[in-house]
Every structure is written in structure tokens, then in C-alpha cells.
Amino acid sequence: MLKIENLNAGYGDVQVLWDVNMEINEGEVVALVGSNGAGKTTLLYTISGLIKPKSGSIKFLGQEIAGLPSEDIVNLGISQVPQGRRLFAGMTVKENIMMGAYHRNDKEKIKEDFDFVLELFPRMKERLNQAAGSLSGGEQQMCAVARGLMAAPKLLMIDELSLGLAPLVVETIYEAIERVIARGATVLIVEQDVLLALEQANRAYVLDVGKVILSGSSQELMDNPMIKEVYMGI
């Protein structure tokens, strides 16, 4: 579904990603893990079209998307749940969730998807008319995931889902993500919590200082002595 080859990207003269190679197959859950500052968010921004790559290729369903405007990439079927939620604080929960479907005109399917995300996150149903800025951190993350799902993505990318959240809230959100995956979604999970990410994913890539240093099945990486020592503290 997604194939990245020799990707180099950054901000102005500062290069962050160096010759990144990565692929995601349809129906897979792939984790991208690494410490803070490794370049994970930069990679997502480059896939989403928010950063134009310096060189390299990003193909989605066989089409070259490197350098395309971000709105075109959303229309092709890539949706990102950003780090820090990035909700519109003064708008209601319902308005924020429906922003995910701004590019769609399939009204019946939009209603179906809206009902599905409220089923996934019952707390959102209780707070539909509440300002998003008044929600707790965990509720804001639920709202952000719901908004991402309303784009009806072929590929859903979630950046640092667990960051700053209580374990019980993280568990609730990941249970919802598991239901999305069971429906056949393809998901890229970006996490600093390596163990949590590997437990969810089929395969994983380890990014360190902008370079992919390891990749393999989740079990292979969980068994890797270097991953245990450096990223899990075992």
C-alpha cells in the first residue's frame, strides 16, 4: 500500500531523515518506534505532504505522492491523527469530529461512520455539544482519533497516541483501534512506548537519528537484545 524509498527530508537546511526505506502492506498494522527526536513525526509529516522531501520516493497504492499538496494526499486515503491532538478548542466535539469528513460527500456513509465512532467512544456521544477545549487529555485523544476515522482512510497514521495519558485511557483507545483494525484498516502507529507499539503491530521499524536501524516482525524486535536494553530498559 505504501512504499518509501531513499527518502531524505527536513526543515530548511536542517536534514532530519536520511535515506529512509519502509513499506506497509494492505491490512497490516506497522509500528514506527524510536526515542524522542528520532524523526518519527517528520516522517509522518512528509508522508502527509506537510513537508516536501528533499529527495526520494513515496508511493501510495502505486501512485507517487512525494511533494503532492496535503489535501490531495487526504483525498487519496491517508489520514493522520497528529501528536498533541490539534483540536479546534472553541468548536464542539461534534464539529471537530465532522471536520474529518470535510472532503467527503457520501452522506449516508458519513452518517454510518459517525455512528461507528460514537459507538467506539461512548464518552464522545455524551459530550457532542461540549467545547473540545474543555475535554480531558484522554477525551481529546478520543476526539482526535474519531476525527481521523471520519476521513474514511485507507491508511490511518497515529502519532504518539499514548503520550501523556493514563494507562487506563490508553488501553481504552487501543481497544477501539483494535476494532478498527478488525474491520480491515491499515494502520501506522508511531510510539515512544516501544513495548506498547510492538504489542499492537505485525511489523515494526526502528528509527534512530533519522535513519532506519532495524526492522522486522514485532516478535523479532521484542526478542532483540539491543531493543530490550536501549528501548525497554531490560
Given for the second form:
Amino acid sequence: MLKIENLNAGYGDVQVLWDVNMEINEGEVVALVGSNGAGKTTLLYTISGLIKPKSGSIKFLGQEIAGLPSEDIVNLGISQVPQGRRLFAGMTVKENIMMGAYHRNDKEKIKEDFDFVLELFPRMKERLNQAAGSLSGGEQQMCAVARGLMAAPKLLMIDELSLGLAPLVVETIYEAIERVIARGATVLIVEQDVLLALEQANRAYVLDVGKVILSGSSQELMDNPMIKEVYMGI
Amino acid sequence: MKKSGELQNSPQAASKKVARQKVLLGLVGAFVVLLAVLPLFASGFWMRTLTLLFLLAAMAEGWNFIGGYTGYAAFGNVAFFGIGAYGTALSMLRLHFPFFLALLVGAAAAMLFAVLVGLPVLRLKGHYFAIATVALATGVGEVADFWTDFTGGAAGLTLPFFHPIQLSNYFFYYIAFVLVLFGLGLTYFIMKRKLGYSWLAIREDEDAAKMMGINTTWSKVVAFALSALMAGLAGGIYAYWNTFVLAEEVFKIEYTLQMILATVLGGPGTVFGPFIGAFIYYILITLLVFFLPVGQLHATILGLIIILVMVFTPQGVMDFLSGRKRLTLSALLENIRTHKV
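Just the form predicted alone so far, so send over the form predicted together with the partner chain.
Full complex below, order starting with the chain above.
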């Protein structure tokens, strides 16, 4: 579904990603793990068109999307739940969730999806008319995931969902995401919490200083001594 | 994380808010009706004062699109006013167009200019954008001033009087009034639609707006062009009303400041804010000139009042009128801490 080949990208003169190769198949849950500053968010931003790659190819459903404007990429079916949630703080929860469906015009399907995300996160139903900025951290993350789902994405990318949240809240949100995955969604999970990511994913890539240093099935990576030592501290 | 002074989210508070909005809408409606019939009683002086006020309100409504809703501090909107004035005047004089057609030409010229300069300039953010727009407005003014063959230069352009001249006051009063109503309607219409939401999203977080699939460049350029439409129409009306167009008059930076002040006093990013703010601004300045007719003292006091308003109610009086906040001392003090204009 998504095939990244020899991708180089960065900010201005600073190159962050070096010859990154990665593949996501339809219906798969793939984790992208790595420490702070490894380039995970940069990779997501490059896929979603916020950053133009220096070289390399990103193919989505067979179409080259490297360098396309972000709105075209959203239209093709890639949506993301950004790091730090990045809600529209002054807008209501309902407006935020509906912004996810901005590029869509299928009114009935939008309504269906809206009902689905509210069922997924009942907490949002009570908060619909509240300003998103007034939500707690966990609620904001729910709102951000709901917004990402409203895009009806073929590929959903979730960036650092667990960051700064209580473990119990993280668990609640991941349970909801598992339900989405069970419906056959293709998801790219970006996490600093390696164990958490590997539990969710079929396969994973390990990014370090902008390079993919390791990849394989989640089980393989969990058994890998280097991963155990460096990322899990076991 | 409840902010003090902010109304709670209970159902009672929500219905109270709706009731308050209805009252506000009713008051504005009554006010609009009053303004519509006012010429039956008012003297020529008041009609001329209100005509000027309407033109300011219309420009403020335009500024609100880019400055209020989209959050781009445009400091050069007077350029659109001036281009509208020159476009209208030149179409009437050189092409012998009737006024209304000339007015559309002037407004279209202002919009075209907004699109052409907006494409590069709207890539800038914050202070850089503000400075670039100031520079643009100054530059266009200079061109109008020195391109004598085309614009008449320092000699200006003289337009024919409106006929019949007895109806002149009424004509300009009502056309400016209609422009204000058009601005209100346009604002309301857009803010119920995707375009309006895209502006809000850009104001809140432009990168996140891109992630939603919003073509932010297009949205911003449309906001800029619509602000140019309002200022351009105001400029065209002003030109014909004044029957004289001079660069240093129609490109005065004070006009930009006035539309920003009106919007911010009333409430940036609200439908009625710029309209209400224009009245507040005019009432303040009229009272000050009346009571302090000494030199520029009134301007000093006005400046002081504006600073106080900015400090204590950065979101304008609509913050209180709409019921978003209660007018209490704690709410005013809270505002100092949460500045984000």
C-alpha cells in the first residue's frame, strides 16, 4: 500500500532522514520506533506532504506522492494523528472532530463515521460543545484520534499517542484503536514506548539517527537482544 | 482547567447563552432598522458622519476575514481602499463607465491585487507578514502619487458630482449602509461553510489545518481577496462621494489602523464585532473631539483608551456581549494573563 524507497528528507540544510526504506501492506499494523530525535515525526511529515523530500520515492497505492501538496495526499487517503495532538484549541470538540472530514463530501457516510467515533470515545459525546483547549490531555488525545478517523483514511498514521499521558488513559485509547484495526484498518504507529508499539503491531521498523537500522516482525524485534537492551532496558 | 470568568458548560449556561445571543441579535436588528429609517430625521451632518462610519465598518468587516478569522495581521489593507478608489475614478473618467460598473471595476482591481500579492506574501507569518503588507501599501501609494500620466499624480482626479445633488447625501448613506449589511451577510454565510472553518483552523494551527487536507494557500488568498473586496468597494464609494481622489488621502495608513481598531475593539473573529467596534471607535473619537477640542489631546486620550481596552478585553466587547465571558473584574484581570491577539 505504501512503499518508501531511498527517502532523504530534512529541514533546510539539515538532513534528518537518510535513505529510508519502508513498506506497509494493506490491513497491516506497522510500528515505527526509535528514540527522541530519530526522525520519526519527520518521516510522517514527509509522507503527509508537510515536508518536501530531497530525494527518493514514496508510492501510495501505486501512485508517486513524494512532493505532492498535503491536501492531495489527504485526498488520496492518508491521515495522521499528529504528535502533541495539535487540536484547534479555540474550536469546539465537535468542530475539531468534523475538521477531520474536511476533504470529504459524502454527507451520509460522514454522519455514520461521526456516530462511530462517538461510540468509540463516549467521553467526547459529553464534551461536544466544549472548546477543545479546555479538555484534559487524555481527552484531547481521544479527540485527535477521532479527528484522524473522520478522514476515513486508507492509511492512518498515529504519532506518539502515549506521550505525556497516564498509562491507564493510553490503554483506553489503544483499546479503541484495536477496534478500528479489527475493522481492517491499515495503521502506522509511531512510538517512543517500544514495548507498547510492538504489542500493537504486526511488524516494526527501528529508526536511529535518521536511518532504518532494524526491521522485522514484532516478535523478532521483541526477542532481539539489542532491542531488549537499548529500548526496553531489560 | 476552567478559566475564571468563563461561563461553565452546563446545559443551563448553554441555553442562557442562546437566549443572550437572541437578545443580541434582536438589538442589532433593531439598530439596523433604526439606521435604515434614520435619514428621515437626521441632519446632513449626521448622515455624512454615519456614511463615513459605514465605510469604516465595511472595511473592518473585510479586515476581519484575514486579520480576525484567519489570524494574519494585515497592516496594509488601505492599499485595497486606495486601489478601489482609483479604479472606480479612472473607470468613470477614462472609460466613461457608469458609477456602479466603475465601482465593480475598482473592487475587482483591488481583489486582483490581493490575489497577486497574497500568493507570495501570505507565505510569510507573524511580524514578517505584517511588515510586508505595510511595505506593499506604502509602495502602491507611492506609485499612485508619482505615475502622473495614469493617476493624475499630485493633482489628483476630480470626479463629476452625483445627480440630482439634493439626493446625494441619501444616495451615499444608503449605498454605504447596504455595503455594511452585505459584509455582515457575507461573513455569516462564509462562517457557516467549509471556507470559514478552514480560516479558523489556519488561525489555530496552520500545519494541523494542512493535515486536515485544507489547501491553506487557497483559503488564505480567498480571505485576503474578500478583505480587498470590502475595502475596494468602500474606496470606490468614497471616491465618488468625495468627488476627488488623491494618493496621499486614499492611501493613508490611518485607514488601516482604523479598520484594525474597529475590529479589535468590537471583537476579531466575530460576525458583529467589526460593525459594533466601528461605532464604538467613532463614538469615542467624536466625544473626545467634542470635550477636548485642544490640539491633539483627544488623540492622546483615545490612544490611552485603546491601550486599556487591548489590555483588559483583547477579544473585544463581543466577548462580553455574546455571553462568552461575564464582565467581571476577575475576567478582565484574567484577560491580561491570557493575551493572544
